[in-house]
Structures are given as structure tokens and as C-alpha cells.
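A single chain comes next, written as C-alpha cells; it is the form predicted on its own.
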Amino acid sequence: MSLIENIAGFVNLQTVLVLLVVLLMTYVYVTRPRNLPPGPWGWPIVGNLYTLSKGNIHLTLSKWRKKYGAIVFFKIGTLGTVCLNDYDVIKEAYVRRSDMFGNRPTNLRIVNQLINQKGIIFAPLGPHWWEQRQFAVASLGFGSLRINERILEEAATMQAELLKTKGKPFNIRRMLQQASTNVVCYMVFGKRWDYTNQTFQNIMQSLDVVFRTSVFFLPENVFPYVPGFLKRGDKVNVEKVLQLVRDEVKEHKETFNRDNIRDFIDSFLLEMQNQTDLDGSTFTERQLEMTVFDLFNAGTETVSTTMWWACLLMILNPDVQNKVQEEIGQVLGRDSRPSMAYRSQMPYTTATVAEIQRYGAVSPIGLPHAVPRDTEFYGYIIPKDTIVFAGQWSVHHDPELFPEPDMFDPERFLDDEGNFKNIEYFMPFSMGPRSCMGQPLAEVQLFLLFTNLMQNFKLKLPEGAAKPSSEGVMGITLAPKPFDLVAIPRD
């Protein structure tokens, strides 16, 4: 073949693909719906997804909030997404028009596989999850003395865990971990793990990966419609997690005794008994599963990463870490244990936790949402199955509402007397129906435990270590990045 043949046949080539890619975007740009909201231009296919994998994703949602405003629109592969970066639009979405945004996402393949609608985090809105939700926050007892004094125990076995490190560096955040998912495994399993435990290790470890993951961005849920990525390790450390669940499961059934309810499987397992003649009853062996896994994941995972960043923090600002450790000391003394009765007496603790809430913002982007059908919202149309984010992280760093954001600044949540104030846009635990069951609890345990930390040790940097990134890592949740630290008993 000659030169001018193989010249002309590449140019061919090039002719044909280049048509190709014109006739795609035509495609593209013609069938894309109008009166969209505002956001960057997106690739075929893969939409906007190069631009989000080049770093943390709630900082990528804030530059384009900047840039298109408050509520942006871009491509997560072929998905249609929505983000809210602004507090009064995500309370018009998420509480007054929760009907229409309080829905959750049915086109993530990997989630609608592992979960099917089940548990209450991704079930359907609608009676049966609200009936669900509700038994469960009554039959868990957020806030009663006894979870209260299990936290307190849990607390006292970290303590001693603590004293074992004799001041050596060492990284608290499995420490913190174990201790959160203790008191999750104590109302949902009636028992806790010992530390050491290899199952509870092989479980943390699970819970490490699913958690560093940003499951909602996997392959098998941005291009739903392409086969083979199902057997990656993701799924299965989600199936380890899962099959401990049923094995608690089966335990209880051969166990089980309608005159003495130990724990949560137990209340399901009674709820189904008097629930057997009844048609349609959600209380079902797969709803129980899922709903502990739900329990067991969102309980553990928030609290002990809001922990970790506590301790970084502290680390970081050792003038805050000493203030607390003032106030603590004039209402507690170095012999009272920290109880929920002492928390109006310590605005600045109280303060600092919320700061902390806020700073580290442990889920920036929440949990998806998304519309059943197209929706008319602030004169655009969001199309039917558009996932929905709501940038909590944006609104909790908006230098209108929290004048210098990047600042840890715990006396922006006290008034001019000194006592703890709300804030209205201060929302760790999202809003409206969709908002975290738990938050009751994880209010609790995290002042319990914060409060006891920092009651018994002092936290520093090791000598001659570096100073730590105060910018975290984003997976399903926003955590620090790892270091290392030394607790120093106090006297």
C-alpha cells in the first residue's frame, strides 16, 4: 500500500471519528432537557466525572456554586444530578417541599441491588418507611438513662484503653471507632465486642473500606447500564457487614423470648410475631437485616469520624483544648463523670462539639436525594430521577453565615453572656423528614465521650511530628486525613 494510501485512509479515520464525536454531542445538546439549572458542561457519557475525581467533591461543589449559583446541575457519568449549596433553598426542598425532594435515588444499581428498598435509609418514601422509622426510634430509646450510662461504660473502657499507650504515639481513630459502634451493638445486638476481638477487627476493617469509598460514584451505579463490575471488593465488604447482621439475626430467632426483650432484633422479632396475620405487614426477616445494617453503618460511622476530628482539632488549637478542659474542670471536678444534667453548664464544651460539627463536617453532600417526576423548583425543571445533594459543607463554610468559616472559632455558637446559642444554619444532621434518625443519640455520645476525653487526657502532637492537614479525605463521609497523636493523662 502506498504513502498516499495509508495517509488517506488514516485521515479517513480521523473523519469518521471526529463526525462521530460531533453527531454524539449533537445528540447530547438536542436531547438535553431545557430550562435546566445552571452548571459546567459535561463530556458524553462520562458527563462531569473528570472533574470530580481531581480532588475532594464538596470542595469542586463549592467553586461551582461560586460560579453558577445555588443550585448547580451536572453529570455524574449519565446520571443527572442536582446540587442545593444554599440553606434556604435546601430548606425549601428539603422540608417544605420534602414530598417532591424527600424520595431516594432508584437508578444507583449497586445500592438498589445490595439494599432493595429496604431498612428505612434508602426505603421509599411513604407510610411503610415512616411506620418503620418510628419503630425504630421508639424501640431504641434515643436519650434513655440506660443507653446514656452505656455510653459512660464505653467511655471508661476507652479511658483505660488509652492509658495502655503510656504516652507513645499512636492513631486514635480505631480506638474511637470500636467505642461508637459498642454502643450501637449494645441497642441493636444487647452484647459489645472486647477491642480485641477479631471478629469485631475483621468488621472494623470492613466498615474502613465501605467508608472510604464514595459508594454513590462506583462504577456499577454512574454507568448503570454496563455489565461487569459487580464482583469488586467493595460489594464485598458491604456482604461481611452483612452476613454478621444475619448471623445476630438467626442467634436471636433461636433465642428468642416474648417476655424478655433484650435489645432492638428482639422488639422486630416480637413486632413480627403480632404482625403474622397481618397482610401487607413490613416487618418482614430482609426489612429487620437492612434496618440493622442501616443502624449499624449510620450509627457507628458519623460519631466515631466526628470524634476523630475532635481529637484533631484539639491538637490543633490547643488554647481551645485548654479552655474546655477549664470549663470541665470547675463544674466536674476531676471525680464526677460526665453526664447529659451538667450539659447547660458548660456552654463552651457544648460550643466547642458544635463547632467541631460544623468545621469538620463529617457529610458535606448528605445523602442523595431525588425527584419521582420533573419538578418545577426556583423557575427551573429538574427532570424526573435527578439525584439531589444537598452541599451541607457549603453552607456550614458560607462566610454570611459563619463570618471567617475557615476559622475554628467555637464562641460563634455563644451569645454575649456566654451561654450556648442555636444557630439556625447550623444542620450536621440534614433537615426534614430525611434527616438523621440518630441524631438524638449521636448528640449524647458525642458529648459523653468528648467530654471524658477530654476530662482524663491531653492531646497533643508527638514530639518533633509535623503539623496535621486540617483538610480531610471524602469517601461516604469527610474524615481527617490520618496522624498520629499522644494522650497525656491528667493529673
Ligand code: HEM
Contents of the next structure:
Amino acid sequence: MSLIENIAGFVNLQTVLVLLVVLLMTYVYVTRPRNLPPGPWGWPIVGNLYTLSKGNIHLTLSKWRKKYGAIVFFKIGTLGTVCLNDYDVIKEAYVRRSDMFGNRPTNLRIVNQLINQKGIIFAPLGPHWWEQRQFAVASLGFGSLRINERILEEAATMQAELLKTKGKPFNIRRMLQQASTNVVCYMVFGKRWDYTNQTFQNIMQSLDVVFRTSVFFLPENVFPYVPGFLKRGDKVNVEKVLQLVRDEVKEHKETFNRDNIRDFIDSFLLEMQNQTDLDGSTFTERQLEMTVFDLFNAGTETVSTTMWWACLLMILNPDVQNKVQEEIGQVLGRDSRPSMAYRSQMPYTTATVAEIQRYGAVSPIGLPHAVPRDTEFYGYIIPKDTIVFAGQWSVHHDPELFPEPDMFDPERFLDDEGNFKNIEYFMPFSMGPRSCMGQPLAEVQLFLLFTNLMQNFKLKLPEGAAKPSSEGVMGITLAPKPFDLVAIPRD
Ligand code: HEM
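Taking the form predicted on its own as the starting point, write out the structure of the form predicted in complex with the ligand.
Full assembly next; the chain just shown is listed first.
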């Protein structure tokens, strides 16, 4: 018997497999860069994907914070990822060292395939991103009377729709989505849709599917051949929204008149014509499509989901709802329309909106950032291309910063004289140059929509219904679990 045959007699398939796994793990351990931040053990190739797939990601990250500290390293498959879970640490990265931490990842396969670094949200840090961001802010005209008027019109349409429910239980989610989406449609496409329009309804459904998926944590971001995403609903739905955008751009090109600029698409088309350096210009049709796509995604879901939290928290906290309505009664009465001009006279309502944003934390880990090269951070090495998330939920629920964080308490945003007080650690829009571009618009929408709703309706749990959960469901955003309410018109 030869030596090989002798060995083969002892070794069976199981032993070979065990040996292979041990070798692979030793390889992963030995090649793991030294001095990484602490974090959970990750399996070779799949990293921590399994743990991340088992429940709400922001809660998993918050648990890891307790175990490993403010800077936690883990892996989305083979992609090194860091979550920053402490206010000062996030500020250090996103504000003071934004040149290093203000970039976006290019190694998330799905995002790259769909967006290819165009638009604003996933554009690499640099002059092109800045040019596009500045252009969008200037042309969208946030805060203008025209936009505020449009928000109030949507609030009035929603009011009429709510009256039609005649005090019967219903899910308010779709109405909120329609109102906030129409505001963006008006700015970008120059028109609003009727709530019954089928195209509009389809888009709402598509946005729902996309935002309820934790896109950044899907295995398909790492493994090209996972059957799934390419055929799954998510991609089809992203394509549907993109198609709508393309159709709108086409229609605008056909009817474009440089003496009558109707909306954001027209402003962009005009800028395309005005550019002299055609080869170097970032004002291209592909860029236009992706920017509009960004505005659609970033600007609709976040506002409507915050308003959904508002409704949930008002039915769970009727005392707060009463106080808000008392203040609205004193300042606006029954007939004056809400306006930003009244906000300074309405500290309790302003504090309630802030507390809704703190508690709900609709963007609980923000959007992914990335570091372009190896960098030293708090004594650790963050390797090149590491994906970075900021644990906004962890900050908003940190008992050192917000005592009794699980309690819904607008008074934490009031000073001793009852004036609204900003809390430094409140960061719903993130921080630094990459923070939310639409913050001014979002603040106006939330205040006007919420005030109008509270002025006209008492929101209640349906008779005999169980109390809905105040724990959210994580996708790209954190949304309440679906619930029914009744909207009783106020006399
Ligand atoms: C309650 C509403 C909103 C919340 C909570 C919110 C939150 C955020 C957050 C957390 C980010 C990520 C920042 C980062 O990466 O550090 C972001 C980015 C962004 N948001 Fe918002 N947002 C809201 C509404 C809007 C609206 C209404 C628009 C525009 C119509 C908008 C446009 C954007 C854009 C374009 C970015 C990417 C900025 C960049 O990469 O330079 N957002 N938002």
C-alpha cells in the first residue's frame, strides 16, 4: 500500500472540510489588518451578514455599541464597515474630518449598478458633487413662499381626504406619502398628481418596496451571482421610478422654452444649454435623471415616514396631542392657516415635532459614507474603502444625552421659560458638509403638515383596538409598523 493510500484510509470528506474551514479562518485572522476597531467575529466571506439579516439593524448596532464601544468594526460580506455610535465621534468624523469621512462608497455592488456615482447622494466627494448640490439648492427654491403655499395646498387636499374617512378606522400612511411626494413633484416636474391617478399610485407602491428593504446590507452588494436582486421586486421598482423620471425629462425637453422655466428639470436643461465646456460639464442628461431620482427618493419617504411617526405618537400620547391642540387654538384659532411666521409663537408644537424626529429617528444609521484611504481614527486604523455609518438612533436614544430616551417627552426641547431649545445632540439630518440637503424644506413641510393636521383633526385609536407597537421596522428608513387610526374632525 502506498503512503497516499495509507493517508486516504484515515482521512474522510468531513475531516477535509473541517481542515479547510480551519485554514480559511486562520487565513482571515492572519490577514486581518492590525489595530482595527473592535467588533463581532465575522465569518470568512459572509462576514456578519447573517446577524445583520436577523432583525432591525439599528438595534443590532446599538447592542454592539454596548459590547464593543463607540466605534464598531464589522463586515457586510467581505466589505469592512464601521458604525460610529457616539455623538462626539460622529462629529469628529463627519464635521472636523469631512475631507476623509465625507465620501460615499463605490464598493456596494447594487448601488453602483443602479446609480453609478451620478446624482447627488452617491456622487464622490469633490467639486462635481458640490457644484450639483449647490445648483439643486439654488434652483429648488426651498423656503420660498411659492413652495410653502404648495405645501399648504397639499395639507388642504389631505384634509379633504381625511373627511371622507367619516371617523372610520384606516391606515393614514398612503395619504401622507401622497402629500409629501406631490410637494417634490411640484418642485421637480412642475405638477402634482391627483391621489387617484394610477401612475401616482404605482409610484407610491414602488417607493414602499424600495424603502422597506435594507438595501445596503443585501448579500447581492458583495456577491455577483446571488440569484435574487436582479430579478426581485426591488430592482423592478427602482426601474419603475427611474422610468417615470425619464418620461418626465423627455416631455420637458419636447416642451422646453428658455423664457418660461417651470421647474427643476427646466432649470437643469437651461444650464445644460448654457454650459460652454461640453466635454468637462457635469450637466448631462444622465446626471439630471439621477438627481431627480435622488430628490424623489430622499425627499418623499423621509418626510412622510416622519409624519407617520407623528400620527402614531399622537395616538399613543393623547396628553401631548391635547397640549399641541391647545397651543394651536391660542395662536391660530380655528380659521387662520398655519404659517412658518407663527412658529416662534408655538414652542410646544415645535418641540413636539423635534421629539417626533428624535424618537422615530427615520434615518437611524444615515446613508453610507466611506474613507478613500487608510486613516488613523481614535488610535485605530480604518482601512481604505471602509463603509461608515453614523448611529443616529444610538445617539437619540443615549440616556446620557436624552434622559429616559424611551419616553416620548416634547418638554425636553423646552427651556425653563417654555421656549423651544435646540439640543446639540439632536441630529436627524446628520452633520457636516454631507448632511441632508433638503433640511430647510423638510422642516417647513413637517411643521405645516403637522400643524394643519392637529388644527383640524383629533387622532385616536379605533375603539377596542390593541395599542400599536412603537418599535419601528427598518428598511432604508425606520418606519412604524402599520396601524389603523380614526381621524375625528374638530369643531
Ligand atoms: C424629515 C425629512 C428628512 C430627513 C430626516 C433626512 C435625513 C437625511 C440624512 C440622515 C441624510 C444623510 C446625510 C449623511 O450622509 O450624512 C440625508 C441626505 C440627503 N437628503 Fe435628506 N432628509 C429629509 C428630507 C429631505 C428632503 C425633503 C430632501 C430634498 C427634497 C432631501 C435631500 C437629501 C439629499 C439630496 C441628501 C444627500 C446629500 C449629499 O450626499 O450631499 N432630504 N437626508
